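Just the one chain here, the form predicted on its own, laid out as structure tokens.
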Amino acid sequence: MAARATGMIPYDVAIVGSGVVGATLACLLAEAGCHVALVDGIARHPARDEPWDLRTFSLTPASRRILTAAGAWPRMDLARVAPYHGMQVWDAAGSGMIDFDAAANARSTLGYIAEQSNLLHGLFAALQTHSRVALITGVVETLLPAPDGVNLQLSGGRGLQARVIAACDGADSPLRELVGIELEVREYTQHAVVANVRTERPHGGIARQRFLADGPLAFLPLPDPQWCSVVWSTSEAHAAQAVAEDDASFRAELGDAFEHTLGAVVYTSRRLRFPLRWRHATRYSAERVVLAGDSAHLMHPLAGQGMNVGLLDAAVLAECIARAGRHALRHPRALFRRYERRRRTEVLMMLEATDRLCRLFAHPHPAIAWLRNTGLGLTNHMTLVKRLLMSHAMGDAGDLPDIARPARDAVPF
């Protein structure tokens, strides 16, 4: 990336937060002709772990082609990257299950298991391909106007001028707090313990999930066939047991509440966790700056597409500044307003949907519990309406933008 001086002439976005949802935009808007800063206060991010990162993303096609547009995609390791063809979703209070096969929907894959570093090493190495792009470490301090645009002062008496900020900053973000823009939320009881383990039988590529009573637990499939990532989505007390507690004893527990489907569990990585929350921004924009990623929305982990949603927020942004115009960015209201019509419902529909799911499984009145298996089990035997899940679990339903769309496959992964 080469850096500009940041003088009078304004960049067009100033992108605030360089994680995945960010980096992916500057990519894009970049392809678009755009000049943007790159703006955050971590100086680099943070080494793998080994064998396997703890932060793993469930990324969908549609999420695929995204991070294959932005240029990312081809430059990532992928023989880290573990595509998954079958997904299996049972009740641990009945019989009740669901399972999907990609092959149903005529596709070798519904969707990829990859680390966080991974999708980072592959995004900023594609950002080095972009002289229109520059990096600048610094956390924003204030917001001041200018003509047609905004000044940003950054910690450290640094500064730069953009048309446009996006906000791409976090669940906590510091801007979306600066400019006044509210939240709507909803408390979970849950904590979300993460770990990757190794199983005594392999996964065969295919994403299973049980749920419990306190919640539900995700085995994801990694590259070795017989690695798998674990997120155990349960109670703030038992959360903070299964962190602290030794690893054979987080193993037996954890074999016994996932059935021993792949058998034993013989090894652990360390534990991480942290709480489960439910938010959603009021509006997505406030003067000039828009919002996109986990600063707009946060959704419980069970569905898997929290991230997915983020890369479609970035590739419609960018989208819709690619078709109104680098001008439209001197005067950006409507074009945030189309930004938001395009994608609030379609997250709306998300968020309320897997918080329906959650509230649905944790629900422990046996009436309720014969419904939602006997609910699983007749969807498990309709076959249109399978195939119509998949579509939207593999992001090909929607408002798509272009990039995102599976006519855009000319070979898949």
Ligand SMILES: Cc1cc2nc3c(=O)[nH]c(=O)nc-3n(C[C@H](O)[C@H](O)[C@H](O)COP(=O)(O)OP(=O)(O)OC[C@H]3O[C@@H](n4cnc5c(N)ncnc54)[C@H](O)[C@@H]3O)c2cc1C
Second form
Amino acid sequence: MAARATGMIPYDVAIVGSGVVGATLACLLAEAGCHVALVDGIARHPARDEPWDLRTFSLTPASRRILTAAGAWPRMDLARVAPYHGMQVWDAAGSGMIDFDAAANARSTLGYIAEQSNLLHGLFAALQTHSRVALITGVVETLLPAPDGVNLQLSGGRGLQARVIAACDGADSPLRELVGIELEVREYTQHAVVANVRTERPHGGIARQRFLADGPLAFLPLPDPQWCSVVWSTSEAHAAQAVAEDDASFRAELGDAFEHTLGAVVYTSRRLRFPLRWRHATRYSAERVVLAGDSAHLMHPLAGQGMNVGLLDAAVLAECIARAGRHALRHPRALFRRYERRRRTEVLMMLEATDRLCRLFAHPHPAIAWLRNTGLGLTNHMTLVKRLLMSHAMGDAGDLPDIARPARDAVPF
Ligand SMILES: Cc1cc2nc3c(=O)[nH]c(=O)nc-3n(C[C@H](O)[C@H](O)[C@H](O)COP(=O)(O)OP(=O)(O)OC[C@H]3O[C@@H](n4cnc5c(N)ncnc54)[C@H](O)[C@@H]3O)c2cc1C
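Got the form predicted on its own; any chance of the form predicted together with the named molecule too?
Up next: the whole complex, starting with the chain shown before.
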């Protein structure tokens, strides 16, 4: 490791970005025998500063299997992870409603709500067990060609060498820019407001989403029976107001918008706001750089799939590298092509599905509202269609890497 740290011997893979996707990829590649440098501009990810982390994610069973294979899931505080067994979605502009129940698919859970801090804790604890992973703090500023590899120049004048780079550096990926990969872009006018709230009545382990004229409002169950993580997609002006207004006004407004489905909102955390964007990289690799996670694709959070898709990127990329062998990283073009072939269609399907849902539910025309309400009602009675939708939402369908296949679901929880 010392020779690698001084730049004399190249790492097999430099992963830039130690968010959930990058850290998962690091664990999986280390398991596959690769020497990995995990580089991030921040030395420590922010700790929780509220009773529950404001960044929480709905994870599919497939993601849980990937995180288990990475060694992270068993190292997380599982008392802070909420499995949910039901999901209800309804339209504010009508009576259309669809619900999903894990038991109808002979499963105990549809998914899990987990905090970002808990996920990163599990991942970094798993990374500590791998002597093949070096954690490096620094912002990547430039890339220079090296024999059978690439030189990463970091802030502060340091550098390191790697055969290839996995850019897991998020939606505004500086590495994607450095190698000139372009994006297909669609704009949303919505922003998402996130908060954690305590409600009068228990959530019962059900994830709920109500589609309003300005965007969907989701209440996702946290481990405490009366706490939910809220994601409210709404107009930019309304999001700015929701973040700035006093707690009592926000609680009252939120309760009304959710039709008091869980009674009154009796407590709210502070709020955070995120602009919502749709982005897809026109290619997933250039030269020796390959994209995974939000650097490759960015989707509306209404289906809670961005991170799940990113974890599948990490698992497929690790599988492609493991199957090809470390030596293949000297000339990675064929390997990167295989990775992109396996991911692009799957990712595009999810990008299109979330985009269409968002636009369909935002459509104000009464005829469209009638159609989508009728569609929701009809679909709710079609057992087979619902089962198909559910298996996609749970990450059980499509071209899955071995570690994400449902057969691995022997573990309870
Ligand atoms: C409101 C909202 C709700 C969401 N809910 C869900 C959900 O329920 N389920 C779900 O699956 N997804 C959800 N998502 C999507 C999810 O948040 C993202 O897909 C996921 O966080 C992306 O992770 P990542 O690791 O790719 O990127 P990031 O988490 O953005 O990590 C990127 C890392 O790269 C580092 N970095 C950047 N540039 C450099 C550089 N030059 N040098 C070194 N390091 C660098 C950063 O410091 C950072 O640590 C939601 C998104 C939003 C906005």
